[in-house]
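Read the single chain below, which is given as structure tokens and is the form predicted alone.
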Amino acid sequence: MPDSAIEAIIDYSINKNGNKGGVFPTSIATDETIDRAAKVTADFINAPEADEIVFGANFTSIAFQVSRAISTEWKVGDEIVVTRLDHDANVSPWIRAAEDRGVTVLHADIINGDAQIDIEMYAQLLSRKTKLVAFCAASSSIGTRTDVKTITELAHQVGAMAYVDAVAYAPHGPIDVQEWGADFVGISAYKFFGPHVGLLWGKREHLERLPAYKIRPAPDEIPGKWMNGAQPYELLAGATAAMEYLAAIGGDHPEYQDQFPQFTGRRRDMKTGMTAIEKYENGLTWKFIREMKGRSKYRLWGIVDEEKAQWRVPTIAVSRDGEKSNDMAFFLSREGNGINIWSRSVYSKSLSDRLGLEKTGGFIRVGFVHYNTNEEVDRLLDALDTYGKPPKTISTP
């Protein structure tokens, strides 16, 4: 987290710590904190209006909440589509809602090798029975990007909603929900250098029409009807500062402004900043992939063809034959390496099952971001070379 995000959390906690809706100073300051968070989030993702932004504990909790509301419009015989590529936060909420309503769940498969969604096969799953499709903008495990706009258009052609998990994409490139055209797009602030809090954008027509599960004193108007009780206000202050930090990066890179003539002010700065980040991270990603191709004991999952670079983010799954991913991650974090890396299925259970990795120890997930360096990539490569050389002493919990 940047210092500005940490300081915003502290400032709220010391000077503004009250609940919303009151007439006393700290409550008024809290209302202002919520309003500012919504406006800045709307700029970050190019939402039409700030009151279409909903806050909650995390993407998963919001998805469970919204799935219950959306599923009230389903009936027995209807169908929904989830994918093998997604984090389980965008799979299980829909499966559980479908079970409750007697709705059929179809699973969109991936293409072997690149692990991309097969668009032609995806289209064949859709029909007038389809009520919702849920998919990610980028895989949180192997970095494969999806064609959000095309999948959304296919869904809308049969009258289905599109619910997009953009959590793993948000720190790596500009988001434009209006360009994507989806019905709902969710992100998590901790992924783009803020605190742990979830943010959801939904089309006004859905947020106003759907029944929110709420307490009686909560407002009937959006966005309040979707935010029961007290929110993590101090975290919203931190998330706001994190997004403003990304806009500041854009201000430092005016060379990308011409790519966004339709935007001005903070929205332009945010798009410019995320474009600068995307360009920089691309260099780290492909340096690592090129180097890893020469290490035969390791396997990379997802897109490794640089001609398809536009279809991946710098999230890379790595496995090694005969080795448990926990052992690899434990080694990398110790032995003087100081490299903290996730292991096992990383909550992408459908994908890990599909790739056969659940039975073979899973994978480690390498994730580069804009504050990483080429020297750190080299340090990771050296550590992976060292792993497995005797004497190997691994003791994972």
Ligand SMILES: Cc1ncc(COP(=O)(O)O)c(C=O)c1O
Second form
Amino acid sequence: MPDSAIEAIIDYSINKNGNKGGVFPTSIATDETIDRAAKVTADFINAPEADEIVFGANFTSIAFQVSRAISTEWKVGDEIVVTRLDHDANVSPWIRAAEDRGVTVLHADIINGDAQIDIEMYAQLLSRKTKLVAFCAASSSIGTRTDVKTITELAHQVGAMAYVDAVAYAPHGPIDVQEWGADFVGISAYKFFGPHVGLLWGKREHLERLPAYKIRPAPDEIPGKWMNGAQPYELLAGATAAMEYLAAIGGDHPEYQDQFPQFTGRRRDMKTGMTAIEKYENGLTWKFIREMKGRSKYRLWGIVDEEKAQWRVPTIAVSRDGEKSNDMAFFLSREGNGINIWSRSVYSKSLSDRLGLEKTGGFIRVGFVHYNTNEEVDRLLDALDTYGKPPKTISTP
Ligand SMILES: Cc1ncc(COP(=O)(O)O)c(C=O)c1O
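Swap state to the form predicted together with the ligand from the form predicted alone:
Shown next: the complete complex, the earlier chain at its head.
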């Protein structure tokens, strides 16, 4: 987290700590904190209005909550489509809601190799029975991106809603929910350098129409009807500062402004900041992939063809035959390496099952972000080269 995000949490906790809706100063400051968080989030993802932003504990909890409301419009015999690429946070809430309503769940498969969603196969799953499609903008396991706009258009052609998990995509590139056209887009601030809090944008018509599960004294209007009880206001202050930090990166990169003539001010800075990040990370990603291709002990998963660079984020799954990913991650984080890395892939359950990973020890998940350097990529490569070799013996004089 940037210092500014940590300081914003401390500042809220010391100077503003209260609850919303009162007439006294700390409560007024709390209302302002929520309003500002919504405005900055709307700028970050180009939402039409700030009151279409809903906050909650995390992506997963919000998906469970919203799926309850959405599924009130489903009936027995309807269908929904989830994918084998997704984190389970955008799968299980829909499976549970479908079970409650007698709705059939279809699972969109991935193409072998690149692990992309096959659009033609996907289209065949859709029909007038489809009520909702849930899919990710990028896989949190193997970094594959999806064509959000096309999948959304296909869903809309049959009258289905599109619920997009942009959690793993958000730290790596600009989000424009209006360009994507989906009905709901969820993100999680800790992925883009903020604290642990979830954020959801929903189309106004849905947020207003759908029956939120809420307590009676909560407002009937949006966004309040979707936010029961106290929110983590200090974390909203931190998330706001994290997004402002990304906008400040944009301010340092006016060279990308021409790509976004439709935006001004902070919205433009958010887009140029995330574009600068995307370009920089691309260098790290492909340096790593190119180098790894020469290391035959290791296998890379997902897209490794640089011509398809636009379809991956810098989340790169790496496995090694006969090796448990937990052992690799343990080694990388210790032995003076200091590289903290995720192993196994438990949360992308459908993908792990599809690739048979749990049986083979899974993969480590290399994740580069904009503050990583080429030297750190080299350090990781060196550590991977050392893994499995007997420790050097120290010769005594
Ligand atoms: C793609 C994706 N979706 C959803 C989640 C879950 O997010 P949260 O922890 O905010 O519920 C994650 C977390 O890693 C993720 O990577």
